[in-house]
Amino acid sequence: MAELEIKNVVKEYSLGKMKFRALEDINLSFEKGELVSIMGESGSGKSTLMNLIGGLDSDYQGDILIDGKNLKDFKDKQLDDYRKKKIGFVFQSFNLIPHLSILDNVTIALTLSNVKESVKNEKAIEILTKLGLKEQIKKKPTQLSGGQKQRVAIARALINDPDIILADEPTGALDSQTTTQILNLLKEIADDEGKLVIMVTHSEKVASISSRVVEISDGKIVRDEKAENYQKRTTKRQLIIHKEDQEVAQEKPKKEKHLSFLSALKLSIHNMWASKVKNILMAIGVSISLIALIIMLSFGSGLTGYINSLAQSYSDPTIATISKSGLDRNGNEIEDQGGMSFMPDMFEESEISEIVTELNTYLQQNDSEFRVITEGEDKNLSYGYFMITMAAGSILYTKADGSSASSQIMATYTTPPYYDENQLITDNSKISGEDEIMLSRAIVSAMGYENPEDVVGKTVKLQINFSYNDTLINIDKDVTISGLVDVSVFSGMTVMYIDYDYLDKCVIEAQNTENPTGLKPSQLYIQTDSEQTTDLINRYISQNRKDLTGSVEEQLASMFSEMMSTFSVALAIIGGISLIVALIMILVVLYMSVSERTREIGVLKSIGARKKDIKLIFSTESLLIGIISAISGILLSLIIIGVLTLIFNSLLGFAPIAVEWQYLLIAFAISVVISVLAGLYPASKAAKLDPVESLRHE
């Protein structure tokens, strides 16, 4: 049986509405050990015929039989295997991959078959040694002469031990002496190794050493001659070939291997290093987007954490605070009556009794021994009051220079039971009692004193006018500033702290009736026996009472947290937009890379690379870009955040920035995902490139 049979092959190209017939009714048969020259003028169809034989082009009519099997019946995978195992291409322009070493150029075909590193290197070095290139294996193609490059191309064609060598103008770019060397080498391959060597050539010198010459003109065979001594020379060789065929037939078929991820990774690293400047700039672009994202998320986290920590520092884990939320029990908003002074929602006695009953029932159901007690020596429920007084409240005082002045009180707050000496900011401060008030730090500058301790002990006139239960309450008292308080989330406001019982007494006096109602609480404080009990009470409130909430600090902290969450989302969106830009940038650069490496892709396909292999190579490159960008972005972010932390601590005394490990993981994942996504289209485009057109690409 012939090694290769071509039967009635016709090849047409579409030129608009016209069709051009490149090959017409080609019938040929080739055997192992032949050295065939296919000759003809440019455009005669000889290169087209070689592409059909090599499985690069499967759009034709007729039949091409390899060992009796019709190429036309081969699927894409079978064609890839055919080019990988059966065919070895030698190109006129060598088509070596410039950024790979000579050794890697030769072993690339074995890399596609996932052959072990040691095995493929040993085999390549053996072939290169036979071709006189042992000393050149570490060099790049640009460092070799034309003849050496062609020898490398021949070594690459031989590495998979193919049965057919297809050489397209193998000596076209060589001088006379080098041409003779290459022709002798091809002749040895046919004679000694029994391979079918088919050369496309214009050269009569090439034809003269061939065992057979086939001439094509206008797509038709016009001559098919064998050398006179062909039959004699093939007799011995055919015996050798027949014996080899029998040995191959007896071998067990080996499991098919393909390009592995590890091999693709190594190849991708070579490819990326060849364009390192472009890839470094691209990685920097993605890194900048990641840095922006990480820093923005860290700012949001830091500010939110700072606000929450301040709120927690002005509370006691064993005190549960209950306020009205401004909603009813169904979660519907209750209309605020408004007014010059903001009046808080106050608790009626019946409401307090209902809350206490529900809480005690809930505590009992959850096996807690603690109970809320409202009266007696064991009483653990106390009251508080908070209102925004704005223009309705003020203090009159004497400034440090002796002049009189007044200052608006923005908020009046009865001293919570969890405020103690830890909240006082001067040594001479104390918690206020009757005829005493405490003020926030903001009052110090308003009163014209440089030293906060000089403010403590000063007597001021307290004036508060507000409507309470449809009665105008006018409080006009001389009080002493007992202390200054670091008031956490209220630090920028003029806040007055006053004892609840004293404020209740002032209200009763201002009501001036026989049956004064006194002050109704806007907050309830429950002194629990443990932090776990406090959590249990808070859980009940959050799950069952939409009309109730926590302390003023908790409410403000919650409000600020929501604001910061919104702010963080906005920052994340900005960072996300920059990542989208980075994605587009990667896509464009990889798309351009496909265009720049079109011929390389054609070479890979000619030696049996599957579409999956091409996709894997380009996808691995995009994955590497994502990983490199992520690592560099994370490291730079940590450095920048460290510098910002030092600056903020120096200027503000605290750093409103906190990086969390999940942000780094998110950034890493995003970098990898967007890089891989950006590489999908270029990788798919590269895989779909036509091998014939790719090899013609300049």
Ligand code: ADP
The other form holds:
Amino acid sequence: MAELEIKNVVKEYSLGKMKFRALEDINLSFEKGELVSIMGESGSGKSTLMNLIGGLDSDYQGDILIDGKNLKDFKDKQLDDYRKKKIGFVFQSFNLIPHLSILDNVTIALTLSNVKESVKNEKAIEILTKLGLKEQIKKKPTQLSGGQKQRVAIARALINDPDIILADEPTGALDSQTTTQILNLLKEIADDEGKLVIMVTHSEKVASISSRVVEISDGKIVRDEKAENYQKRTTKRQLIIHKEDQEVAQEKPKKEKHLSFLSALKLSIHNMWASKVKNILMAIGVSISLIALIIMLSFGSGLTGYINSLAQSYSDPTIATISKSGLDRNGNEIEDQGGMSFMPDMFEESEISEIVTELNTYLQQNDSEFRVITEGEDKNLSYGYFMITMAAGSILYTKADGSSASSQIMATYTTPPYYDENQLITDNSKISGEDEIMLSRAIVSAMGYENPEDVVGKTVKLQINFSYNDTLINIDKDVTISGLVDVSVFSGMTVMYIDYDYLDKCVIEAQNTENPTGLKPSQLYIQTDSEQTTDLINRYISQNRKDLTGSVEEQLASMFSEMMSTFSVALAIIGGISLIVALIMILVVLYMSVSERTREIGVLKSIGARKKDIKLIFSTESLLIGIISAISGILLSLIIIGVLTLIFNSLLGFAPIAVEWQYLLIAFAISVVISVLAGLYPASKAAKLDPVESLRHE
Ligand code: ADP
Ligand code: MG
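Next block, the form predicted together with adenosine-5'-diphosphate (ADP), ref. the form predicted on its own:
Below is the entire complex, every chain and molecule, led by the chain shown above.
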């Protein structure tokens, strides 16, 4: 039985609607050990025939029998295996993979079969040594001469010990001296190894050393001659270790081995390293979107944490605090609020008495002894007021060094009833009364002192200008700093506490009319008899009065969260868009990489890479991009958040930003998922490339 038999093979290429017949009724039969030269003019169909024999092109009529088995009956898997094990390809243009070393170029065929690293390297080095390339194994293909490159290609073709070597114009790109070397090598392979070597050549001289010459013209065989005086080589040297003594063969179980993930990873790293600038730029692009995402999430959590700390900062369980929520009783936003107003919603007398009546009824219904009392000895309801005064209030003072200066007052609070000496930070402090104020610790350094004690007792000029009941109020008073307090809100800034009755007096004075309006409270404090009563009041408010809420701190917190949620939505949109951009970018870059590497894909297919293997190589690459982008994005985010924290702390005294490890995990996952998604299309395109056309690709 012939090793290779070609029976009535016809090959037609379709050109649009036309059909072009490249091979016409080819009948040939080849034996082991033959060295066949295929000759013919350019365009006569030589390459077409080689591609059919090599299993790269399955679209033909007629039959090709390998050891009696019809190629047409082969399933895809068997065909891949046929290319991998039975056929060794050598091309005119060498077709080495540029980003791999010489050694890796040769072992790649074994890598596709997942042969152990040590085994495949040993084998490749042995063949390369026999071909005189021992010194070159670490080099890249571009560092070799043409003859050397072709020998590497031959080593690659031999590594799997195939029975048939197909060489399409192997010497076409070589000078005459190198041509002779390569021809001798191919002759050795046929004579000593007993392989069937079929080579395409234009040179009669080349043909003259072969055992058989087949000439094709216009797709037909016009000559088929066996050389009578064919001289077999006399000295023998074995080029490759044969299957019998291969460890590969011994260790190989029934199940076929294929490209492993690790090998694919190694290939990807090689390739990505070869175009590192492109990949680094792409990783930066993806990182930026991850940074936006991580920072956005961190702002969200930082703010939530901050709000929670605010809500917990002042708590006396026996004081119930009530302020307006900014909603009406049905829970609808009150219109005409002018967005985020810095002036609080105030309570009218009538509203207060209505609340008190309702509360007392509720308390009674719930069997509580406690009643809210607004007048007299047992009065347990008191008022509070709070306003942001960052643009409206300031204090003027003489600094420690004698110079005059002023500080903005960020916020003004009336002293709540639960405020006692414990809140004060120096021993010489006391709760402020008439003509007195308390300030937050930040004033100490502002006034140029080191010791907080030194600030207490100093007289400063207090100026507040604000619009109240449509009249402009100008408070301008000399006041004494009676004490210093620590605040959790705006702790880096100056915050003022002032007695409610004193502020009321100032407001009345400042109006300068006969019928001045007193200060209306923005906050009601009820001193209860127990924590249970406080809870009862809070429950009443949360269940029945959507127009009311808890403390100023809560109000402030909700104002902040309103501000931040707008900000977060903006960031989320930006983050989302940039993730889509990143995805498209990866897709484009990988897609381009597929076109750049078309030839490489063709080579891989010609040495038996399955579609799956090609897909794996490209998918691994996109996975790597995802991982690298994730790591750099996460590191950069951490640095940026660190810097932002410092800036916020020095400006505001707190940083509404907190990273949580879950966010880093989410960013990592997103990066990997979008990269892998973006890689799917290019990878499947690469896998589907037609091997013949890929090899033709310039
Ligand atoms: P050779 O290798 O002998 O120079 P080929 O086998 O490459 O010739 O090509 C044989 C003929 O088939 C040529 O006329 C060529 O133009 C044509 N041909 C080759 N490949 C294709 C293709 N993919 N589509 C259409 N025509 C093709
Ligand atoms: Mg050709």
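Take the two forms, find the largest set of C-alpha atoms that superpose within 1.5 Å, and that set is the rigid core. Positions refer to the first chain, counted from 1. Please read all numbers here as calculations on a predicted model, not as lab measurements.
- Relative to the superposed rigid core, the position of the CA of residue 400 differs between these two forms by 2 Å or more.
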